[in-house]
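Next up is one chain by itself, shown in structure tokens, the form predicted on its own.
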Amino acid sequence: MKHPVTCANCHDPVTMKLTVVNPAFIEAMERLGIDVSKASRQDMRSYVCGQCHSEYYFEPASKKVVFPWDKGYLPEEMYSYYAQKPAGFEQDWVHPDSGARMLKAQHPDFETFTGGVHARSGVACADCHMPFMRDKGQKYSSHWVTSPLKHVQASCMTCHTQDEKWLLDRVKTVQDNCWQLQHIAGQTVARAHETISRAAAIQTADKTRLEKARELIRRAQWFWDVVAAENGMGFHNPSQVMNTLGRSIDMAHQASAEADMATGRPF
């Protein structure tokens, strides 16, 4: 009972059926045209996870929790939503070097997973992270919520026919590739912040170009952070994650170029 998540976070205390208790998740899904109360049991095996493992922000005046999904789950769709300054929300913080108004991604596991091959194949979060087990003839869903790699036989090999080593190698390859590109993106974003800082220190710098550079680095870091703050290290949606990191790197380079041009230095 010392754990912050208890039975009632996912189960109706009377019927023990799966239920969503987070108002922000319910409201966000309603805005997308989805009635959570009518969801299938398989969908609920993801929704009970997604109600917490998602991106959110606090409305400035009310401090109400809101999920930014009105335009969709993709990084660019959530960014487009934030660009409208919903309920007056403009930023989570201001970067001390570049002066850019930044967004901080929380843990967008549900958003990333939703567009991946597993979700589109009907697999739920719980199928991998809380797989079915058997004990003395009884079937139950494991409540040791952990990495599927801890129990590959139960979490992966009920669907996949490849051997365990092949599956483990596949996961590790995806995650290694993701980490390498995430590191490159992070370093590129950091250098762009420094470039903007140096440009802003020059009094004759073009203010319009500086603001464009700040907008580009705001976007670049958001794209990086959507991956960095997510727990799958690329595996929840490999193609989307690699695309997101590649675009982050590109926008960070563009930000540096704009900052250089703001000072009259050739690109």
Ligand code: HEC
The other form holds:
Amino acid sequence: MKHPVTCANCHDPVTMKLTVVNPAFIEAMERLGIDVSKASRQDMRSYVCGQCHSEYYFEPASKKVVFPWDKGYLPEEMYSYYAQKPAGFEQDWVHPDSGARMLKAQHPDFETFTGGVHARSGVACADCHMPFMRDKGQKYSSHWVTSPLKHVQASCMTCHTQDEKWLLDRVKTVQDNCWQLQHIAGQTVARAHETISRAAAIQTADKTRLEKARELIRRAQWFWDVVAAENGMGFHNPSQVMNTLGRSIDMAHQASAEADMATGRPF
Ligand code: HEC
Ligand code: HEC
Ligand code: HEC
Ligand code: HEC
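What I would like now is the form predicted together with the ligand, since the data block earlier showed the form predicted on its own; can you produce it?
Next comes the full complex, and the chain you just saw is listed first.
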């Protein structure tokens, strides 16, 4: 196992049953009304991963790790959670060009995966990333936690009747589409930061409109980052990811338009 974790991250050292040790995950689930200690074995096969492969932030005073899930796992739900400035948390950083207070997304794999067709069909992270293998008649879970594309037969073909080429082709198509839109969104967001920066340099620019532009770009970049920081390149939830990127592009254009209007120029 090359994965940067130890047995005790996922297994109770005495019973070897699957367990979650990260308090931030347990508390976030509690706030959603889920008691992790009573979770089914299949749910645990995702929860052990979700305790690390998730979005989080540090509570400013306590430096405690918190998962922003009180309103749900969707990009807009996490955004509106952050918009309330939980325990005084306002931003991860300030963008040097636009002056917008930014959020930084950290690998929201669990959140993205949860709304997708596989999670909704009861498939767990471990089904694909730790598939059952056989060695001399002995069945065991692969602990080589890596890309399932390295063992499509074991990872996918327990459920899918399509052949390996078809499956690989579907993954590649989704990932190519995601990469393309992610790139466009990133470029559009970067240009909007520049537009705001130029507008803000004009003395007479309307401050209220500039603030609105900064709020829009903060949101646009969050939507881009939620996808860019995720590790599946779209595969874990293709339709949601494309929707998120489309909205990021739209919000970045709105931010640019607002900045232009702040200067009194038609856009
Ligand atoms: C990232 C989480 C994770 C880590 C770390 C991990 N395991 Fe597992 N392990 C699992 C999962 C998931 C299963 C499947 C359990 C199930 O389906 O009930 C499993 C199953 C097992 C089983 C039951 C037999 C089998 O293969 O299904 C044994 C034994 C085991 N692990 C030993 C270990 C040991 C020893 C370590 C440390 C070297 C370790 N595991 C580290 C997640 C992990
Ligand atoms: C204790 C925290 C922790 C747990 C638990 C954990 N991961 Fe990870 N995982 C990481 C970190 C950190 C990395 C990044 C490693 C790096 O960048 O080199 C990683 C990397 C990965 C990778 C990429 C590995 C590669 O091929 O380079 C996959 C896939 C993955 N994790 C899946 C899972 C799955 C599935 C589970 C649950 C069965 C899980 N992880 C549980 C922390 C964790
Ligand atoms: C239906 C199968 C499936 C399930 C279930 C699944 N994944 Fe994945 N995952 C994939 C595929 C396919 C990729 C893309 C691999 C690639 O590009 O090589 C991937 C990529 C990843 C990567 C990046 C791996 C790398 O090598 O860079 C991580 C990390 C990851 N998944 C974590 C998770 C976590 C955590 C869960 C559960 C919350 C999960 N996955 C559930 C199929 C799955
Ligand atoms: C435990 C069962 C299971 C495993 C393992 C599994 N799938 Fe699926 N997959 C499903 C189910 C159920 C659906 C929903 C549609 C259906 O019933 O066919 C689905 C749908 C899909 C779809 C179409 C929907 C979409 O999101 O585009 C693709 C593509 C797909 N799976 C690829 C894969 C790949 C690649 C792997 C291995 C990395 C994999 N699946 C592993 C059960 C599974």
